[in-house]
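In the form predicted on its own, a lone chain appears below as structure tokens.
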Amino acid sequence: MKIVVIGAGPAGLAAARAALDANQRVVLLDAADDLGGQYWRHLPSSRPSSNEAVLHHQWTNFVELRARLEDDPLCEVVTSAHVWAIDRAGIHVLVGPPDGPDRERRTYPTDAVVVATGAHDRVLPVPGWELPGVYSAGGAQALAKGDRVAVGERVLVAGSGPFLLPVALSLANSTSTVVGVVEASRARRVASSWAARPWELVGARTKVAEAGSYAREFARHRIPYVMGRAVTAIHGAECVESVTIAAVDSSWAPIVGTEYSLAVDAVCLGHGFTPRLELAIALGCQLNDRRFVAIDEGQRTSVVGVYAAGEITGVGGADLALVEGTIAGHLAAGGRLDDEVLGQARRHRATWRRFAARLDVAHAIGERWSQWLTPETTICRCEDVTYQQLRTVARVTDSSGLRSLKLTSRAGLGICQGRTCGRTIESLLGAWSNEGGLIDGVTTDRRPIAVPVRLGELRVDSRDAATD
């Protein structure tokens, strides 16, 4: 039996060692360079950190499971791996450089897939937010962790949710000067969330540590840390040179008068993260009502064989991640949910779970946020399309269907090809819509190329037909 699994953050990781211990063989694929997803990006092996534990949660549990996996006989990783289409043959795969020319294409007939593809930020738009100088809050800490490098001087981070934390924490040791990090959602929103039900905490109260580690870090750095509050714009003639802060109703709407401004060269916005559904969608795996892959209890998808696990089934960070690979893989392997060996990681899923709906409260995007937009604001910035423009067009060709919208505007076409803007045009259009949202079941998850291919791959000749 073999088994593929896509994606070697915790979830891919560990469901890819939940099977090879089922005596299966695992074929794990990563597009990066390395093991370990966003969660544990690090310096590549050529330069590694001397003492790279300390800027990593749980960094030992990850060194065991990259070396359970690359010494397995039966387990074949594969970086630089970049699955880019499914079908009936199998998962389509080039190997090498995302911009390299002679990538090499392979197909992996499997068995079993388990999709652990994670998520991406999100980041809701802000005027001003397409100058230089403005990152997504992972890709600055992935300048951070992975290479080191500082994105700039005095650094705001901006947003909503517990990864704003690391984040900041990430770009205080590249040297950056972390001048605050500004939380939207209102200290009484997110504290009546923790207070409800607080005997179900008791199983995640590792989490109450690793929130005073931040505390002490953050007091160490002097790093400022308020709530209710949100950039509502980014200033700049060339680059960012400052922004406006203002304070925020719990619709996350600006109030009026409360506008401050803050000198920085450099703004990191996070409001939550989107799952990468491409190569699940692919696989015909159906959604639940919040856009997740829709799982039972034992991670199966909706198609026979397919397994989902981690962020593609609901945001929970890393400990539920490991915890729904663990199972995903067990199963994937033949295991039953039932078996013994599951008993620690179901009861810990739910544990986790319960964590996850926590924060899900506490942190959702208030459905006002949009009251800070300009008529100027750019909403697509791979296609330079702005508030006002994807309005109008909105509203002269009556559109209550994404397909229409995009054609007609160009939004969500560019190179990105909606992952940056997708959400928020969806949002946008919805709302917009009389109809009460969209009508024609498109949506910027679904992708059949899920990642830029050139045209020479996609060729095939007689010697290709004959191996493949």
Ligand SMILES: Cc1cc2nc3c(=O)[nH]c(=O)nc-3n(C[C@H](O)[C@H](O)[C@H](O)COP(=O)(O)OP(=O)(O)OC[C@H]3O[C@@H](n4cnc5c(N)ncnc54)[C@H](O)[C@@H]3O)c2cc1C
The other form holds:
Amino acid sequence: MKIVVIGAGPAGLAAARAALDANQRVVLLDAADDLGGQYWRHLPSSRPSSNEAVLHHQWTNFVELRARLEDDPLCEVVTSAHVWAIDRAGIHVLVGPPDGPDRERRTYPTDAVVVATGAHDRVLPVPGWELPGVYSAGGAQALAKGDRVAVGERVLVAGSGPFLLPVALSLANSTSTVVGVVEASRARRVASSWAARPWELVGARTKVAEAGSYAREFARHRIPYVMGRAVTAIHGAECVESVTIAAVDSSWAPIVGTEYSLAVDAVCLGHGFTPRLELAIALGCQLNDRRFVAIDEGQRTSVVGVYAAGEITGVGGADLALVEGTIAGHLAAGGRLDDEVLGQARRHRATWRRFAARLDVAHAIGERWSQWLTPETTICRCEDVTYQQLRTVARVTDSSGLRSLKLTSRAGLGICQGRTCGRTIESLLGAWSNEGGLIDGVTTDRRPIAVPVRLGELRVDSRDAATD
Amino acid sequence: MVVVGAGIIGAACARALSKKGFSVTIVERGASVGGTSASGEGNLLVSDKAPGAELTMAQYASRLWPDLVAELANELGRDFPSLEFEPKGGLVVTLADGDARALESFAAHQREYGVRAEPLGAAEARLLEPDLNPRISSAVFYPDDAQVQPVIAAEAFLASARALGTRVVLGASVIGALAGDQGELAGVRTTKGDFPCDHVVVAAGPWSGEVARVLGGSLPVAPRKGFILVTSRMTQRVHHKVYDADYVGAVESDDRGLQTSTVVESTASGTVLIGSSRERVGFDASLDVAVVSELATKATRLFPFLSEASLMRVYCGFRPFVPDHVPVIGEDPTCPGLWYATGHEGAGIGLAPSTAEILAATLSGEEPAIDADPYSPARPSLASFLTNEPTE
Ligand SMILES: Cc1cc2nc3c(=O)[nH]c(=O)nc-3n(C[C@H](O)[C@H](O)[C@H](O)COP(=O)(O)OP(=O)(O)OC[C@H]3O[C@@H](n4cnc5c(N)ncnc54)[C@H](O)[C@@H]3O)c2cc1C
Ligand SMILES: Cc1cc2nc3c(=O)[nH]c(=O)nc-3n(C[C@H](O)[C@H](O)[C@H](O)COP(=O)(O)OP(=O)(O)OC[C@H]3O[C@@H](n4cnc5c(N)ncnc54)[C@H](O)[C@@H]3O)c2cc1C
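Other form of same protein, the form predicted together with this ligand, not the form predicted on its own:
Whole complex next, starting from this chain.
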């Protein structure tokens, strides 16, 4: 048997290691050109940075993990491996740089799979968010960490959740000045849910010392952190010039009269995460009512032989992803849940999940955030669909089906296939429906074509290597 | 009057019936336009139809569409999205190794029945479509082929029907018949309650066989699966609907196995649609990369530049297939009050207007614009398939 691990972030790496520890063969696939996922995004190995360890927590942990996998003859590590579809014939992968001319087509079996495709950050639309200079928090961090590119000189980080903090620090460690972090959840809610200082959550995973370091670093960089406020508009002629910030109530509705403006040349937005579910769905895995992959104690999905770990099962940070990966990899390799080697992982998993649950409560998107939208606000950036256009289509068709509404409005039909706006259009359209919600059971999570492929690459006469 | 199904056929029929003064309720088990009508393309074709009952209906529909589009736009106002009706014409070609003679004689036969089918030389074809593979052995242009955006068209019929008084009940799945004093059909039982009526019109697309059965009738409708590929947006390089001539054979075939035939068109939004495959595999919506690859291969053969185009999305749908390939419009001979408007297979978008007109005329005792007999559920070519057993 060979265990196929999809995704080489913390969860996938840990799964691969656990399966190798149990003497199974492993194929580790990731679309990126190096291992590490969102958490351990770093410079390409051709441009090593002496500063890497400072920039990344647990960097040594990663270096060891990567070496362990790359050195093991039982492990086949395939980077630049784009899993673009899964069907009865197997896991379909194109290997090579996305724009390269000669990507190789490969197919892997589906009988033992660990899905660890992670999540990407969710960004709620804000008037002006289509301007150059607006980034997703994760995208900005990737630029700062991976490419050492500063997104701007005066940068504001806004949205919700503790992961805005490491983003702000990554930016501050580049050449940007971070003018502030604006958290929409109100201080009391955050405080009552976990701790007075939000960085403790991010830090709690390792040791208290590291938790303290966020506070110190924020103080050192003089980054103001405000809660109960949101960016409600972004302004600029050609690119970002300023933002409007307003106080919001506990449902994130802006409070009239509290607006003020701030000059910035870049804004990084993150309002939580959306799991990358398309491959799990293609494998047939059921989702739970929170719309993550449903798993049991052994990280087993509803499909025999398919395990899931990391952020596709719930957002809880890199440490939770690591221990989930360990458990998934061990079980996929034929191990048992009560095996002694999993003792620690299971205990840690319980701890991080408690944190994750609190995080959910503290930073859940307020149900009246959409009050900061204006009729002209773009909702779907790919297809240029405004709030008013979407509202009008919903009104004139009186439809309660997402499939029909997408096809009549074009929202979510663009090149990102609703990765950015999908959940937003679902929630807006659901609220307008006369049937009390969208009733066709369609969601924007299903994407049979997981990543775009060139038609020429699918020609049956092109290179096609079956691998097993 | 109860219409079962809020796809394009149910919506068009409800509108036409409301216009005739019937009091109409649509019962739909899901949301509006969530079935086949939202899973395919919107080709309004005469080109792919051999002379016969289906062609007659397509020619009738092609006369109805232009006025209908204007009428709907007028009724629904500026806020309603455009139907994206484009009478752009279709170009059917045979590539070097294809059967040029078959296409030429097919077109000649169609011309005898009034189809405008203009034979073109390879150079003329490339004038219409400069990016077409130069190895064309024959080409025929069909000026009357057109396209609409099928979901917008279906929602437009529905919105118009609503404005004319049709009631639309969503989330109501038909699960049985209501019986009258004499045991006759007196309405439908749904998961959202009972709907008494004089006539039931089954317009449930590929599920029509099952709905007919629970209502006491019999109709051999089966799903014929199809995939469509959608590319990312690009500058327009495909100007007409362009087909490989192998299309014709596939539509008419009864083979259960996989067939693909290439249809390439660009849409108002800038994407290119590539259709389509045909397979009789029940209601199994799972992706099949082999089929997708075959469609991609054939499309890039027709338009080599498409090799560089990105595949972004695939649609999968189930055409309402009937064994003799002719839509079924009329009353079930064994079950008075039970009417059908279905079985359009791969042409239900195009044939929606003519279906609605034929049904509404027949139900109100008027003479339809074309002879309705060939579409009757009582026609001889269907007799051997009528049973009361569930189909696939
Ligand atoms: C901006 C930001 C800041 C964060 N800061 C912190 C922090 O300070 N502390 C902390 O604990 N956590 C932090 N996190 C969270 C942390 O990154 C995640 O918890 C962790 O990375 C999740 O691990 P994972 O393995 O589940 O997924 P990921 O790390 O996201 O890895 C998923 C991998 O799957 C691959 N993949 C997905 N789809 C495909 C496909 N179709 N084909 C091939 N490969 C595919 C991706 O390329 C990716 O490498 C942060 C996250 C973000 C976005
Ligand atoms: C890949 C593909 C490409 C196509 N391309 C074209 C094309 O280019 N041109 C063209 O003209 N046609 C095309 N078609 C065919 C066309 O889409 C269909 O013929 C047409 O949509 C059928 O419409 P309908 O209203 O009969 O069915 P549907 O749209 O399926 O509507 C039937 C409705 O009935 C409902 N229903 C089912 N059971 C029940 C029940 N028990 N109770 C209540 N409601 C129920 C369903 O939920 C559904 O909404 C294509 C089809 C496919 C699959």
